[in-house]
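As a starting point, one isolated chain is supplied in structure tokens, in the form predicted on its own.
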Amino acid sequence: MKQIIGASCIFLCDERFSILENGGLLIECDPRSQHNKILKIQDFKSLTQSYPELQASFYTDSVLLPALSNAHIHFEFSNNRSHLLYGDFPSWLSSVITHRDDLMTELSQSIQREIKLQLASGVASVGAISSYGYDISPLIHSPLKVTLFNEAIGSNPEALDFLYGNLLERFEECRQYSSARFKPALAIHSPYSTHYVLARKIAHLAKHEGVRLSCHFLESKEEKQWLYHQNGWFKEFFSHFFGVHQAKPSMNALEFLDLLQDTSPLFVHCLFADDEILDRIAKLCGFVACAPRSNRLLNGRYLDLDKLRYFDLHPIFSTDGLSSNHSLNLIEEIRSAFFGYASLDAMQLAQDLILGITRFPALALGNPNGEIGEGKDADLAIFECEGIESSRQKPLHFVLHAHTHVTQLYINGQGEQTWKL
């Protein structure tokens, strides 16, 4: 089964940013496959000339582009609104202790909600931090491609049986629901509270079967401070909060780099990442994700674009969790970040905006999704975006007023009405 889709604009997401006008997509959409792709790339009266047996439908004042990509979201904190502290990561981290429990229970609606938003806002493929399995069951039932990061957090060294265990019972359970949508995968919370041996564990599993891998890494000044010269807030963190006096480090920055060798990870934040850093992280093949709101919150800066472009890194814009965002919306997160990064080019921002939320994600996913080619699934989401047929600026004014919520949404080939939330 194919069919045509057009629109009025069609971003393809490739290297050179390539844009067809009143372009159309000749794409599979059988029920029956897993594997829906990308047949023929076209202007749209042609592509309905050539095949006129086929449905064909086109989208006017409106944006085609790949399927949007979240590739760092916590479901399991979908019950905070009040909660947490913001305004510095010490105060935050205190608080996300003090209600962790409050905020895992009855989760189940909190977690549906925010699936429906990220459908409803145009996104295809979720990288979803798992630290207690919550999530497991409601996204392998969603329409959503997910990779499920397993994490694993805790420096004690008296546990790390136990929490190795039941990150392996986690990463078990998915692995039994594995499919074309549905991809298990390991997370290393960060270096600062995820013991050496623990951490040496996780990425020599990610390395033997061959799945992705995350954490987060450098997000504050308090873990640089407690990774490259082991003292700062996080010795009475430690101290407060685990009982444990006179804490250290059990490795440091680089020392966590070597680990990670092989395994492409995807590293969340690197706020406080220096040249050296990015540096080893180039040289690991590996992707840095942002979440310009939840960097704002929690430690008021935003990372520095033109540091990753010289290092030939791609920025890749997330959403984190509602522990730090007042909502996942992934349109609305650009259009923040694009005025939160007032001194670069608007264009070239725009731009790197837009791939960061479709081509870089997919990359750092492993997805063949996140760019409009012959071959690619077909994962598309059409937006309306009034005035776009004349623009001069169509990545820019994308960013700036392409409706938050999409008007059609293809999840390997199959097309959905826009989720009413």
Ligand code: MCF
Contents of the next structure:
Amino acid sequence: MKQIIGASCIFLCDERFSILENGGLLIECDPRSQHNKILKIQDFKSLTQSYPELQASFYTDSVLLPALSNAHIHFEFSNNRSHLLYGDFPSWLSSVITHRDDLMTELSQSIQREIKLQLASGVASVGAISSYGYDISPLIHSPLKVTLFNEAIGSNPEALDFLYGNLLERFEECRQYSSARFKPALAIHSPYSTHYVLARKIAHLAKHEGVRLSCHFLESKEEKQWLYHQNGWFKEFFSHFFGVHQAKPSMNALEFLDLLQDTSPLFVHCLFADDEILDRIAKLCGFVACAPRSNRLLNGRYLDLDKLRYFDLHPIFSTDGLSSNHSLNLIEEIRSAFFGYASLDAMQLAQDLILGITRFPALALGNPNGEIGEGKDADLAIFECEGIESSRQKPLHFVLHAHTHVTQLYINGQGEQTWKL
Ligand code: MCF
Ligand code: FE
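Next up, can you give the form predicted in complex with the ligand of this protein, since the form predicted on its own came first?
The next block holds the full complex; its first chain is the one shown before.
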């Protein structure tokens, strides 16, 4: 089936941030095989003249752009409202250890609610960090395109075989459902919480299986102190919560990066990464994702985007989980970020924010969407945005005025009314 979709304005989300006014897309999709793609990009009028027999929809006062990708989200923490403490990383991490079991009870409704919110807010693709495996089934049965990062965590040398076995079980479960819509992947929680030997096994598995790899990295000043100087708050943390006195990190930051060679990992947060680390990440062909509101709540700072640009790294913006956010709406996330980065050029920042929820997360997740181009998947979002037609600063006005819920979302060329929710 072929159809034409158009809008007052199309953000192609290519490298130059091209914008097509009164643009149209010819898309094709086969609902049975899921085969779909964008065939042609032109102005709406001439497309409808060339194909008068096709169904055509035009959205006025709206922006059509690639469906969004939320590359870092924890669905399993969707029960949190006020259990976890904010303001500094040690308080937050201690509260997670204390409350994580309570947070994992009666989870399914909250996970469903947040899956629906992703779709309603224009997200077609997610990079879901799965700590326990409770999100696997709800995500398999959702219309989302999922990269499911099975997470490994644990620093006790005696528990490593058990932890690796548990990880393999979850990974195997995911592999049975592997499809163009559901991709099993791996996560090393972080170098402070995952033993070197376990991290090495996960990195090896990711390479061997050719799957995406994600890790939280240099999120807090306490992590930096621990990895670089083997002291500070983490020493107390391991003693207090795990009874390990005189604990030592099993690796430093550079040894961790060495493990990840040839995996093009997705590094999440990197708030305390210095030039040496960013240079290494760029050389590893890694990606950097941040979660601005999570970073505000846990660490009181934002990722330095100028520094990232210096190393030719393009920021990815994500929501993290309700463990460190008040809402998982990705449009609201970039709107907050826009006001957080008060000193950056407003137009440049608006473009970076939009590319950071479309083009770059799609590259990091290895999905053929995130850009409107011929041959790309027909994953598209249409947002009403009053005043966009006459705007002379369209990306900026989109960040400010786009409705926080989509008018229509196409996944593999199919609109909302065809999904089974
Ligand atoms: O990204 C945020 C903050 N940094 C680290 N971890 C998490 C975040 N949100 C949820 N988490 C999870 C993580 O995946 O919390 C646990 C892990 O399972 C923390 S370590 C007990
Ligand atoms: Fe996270």
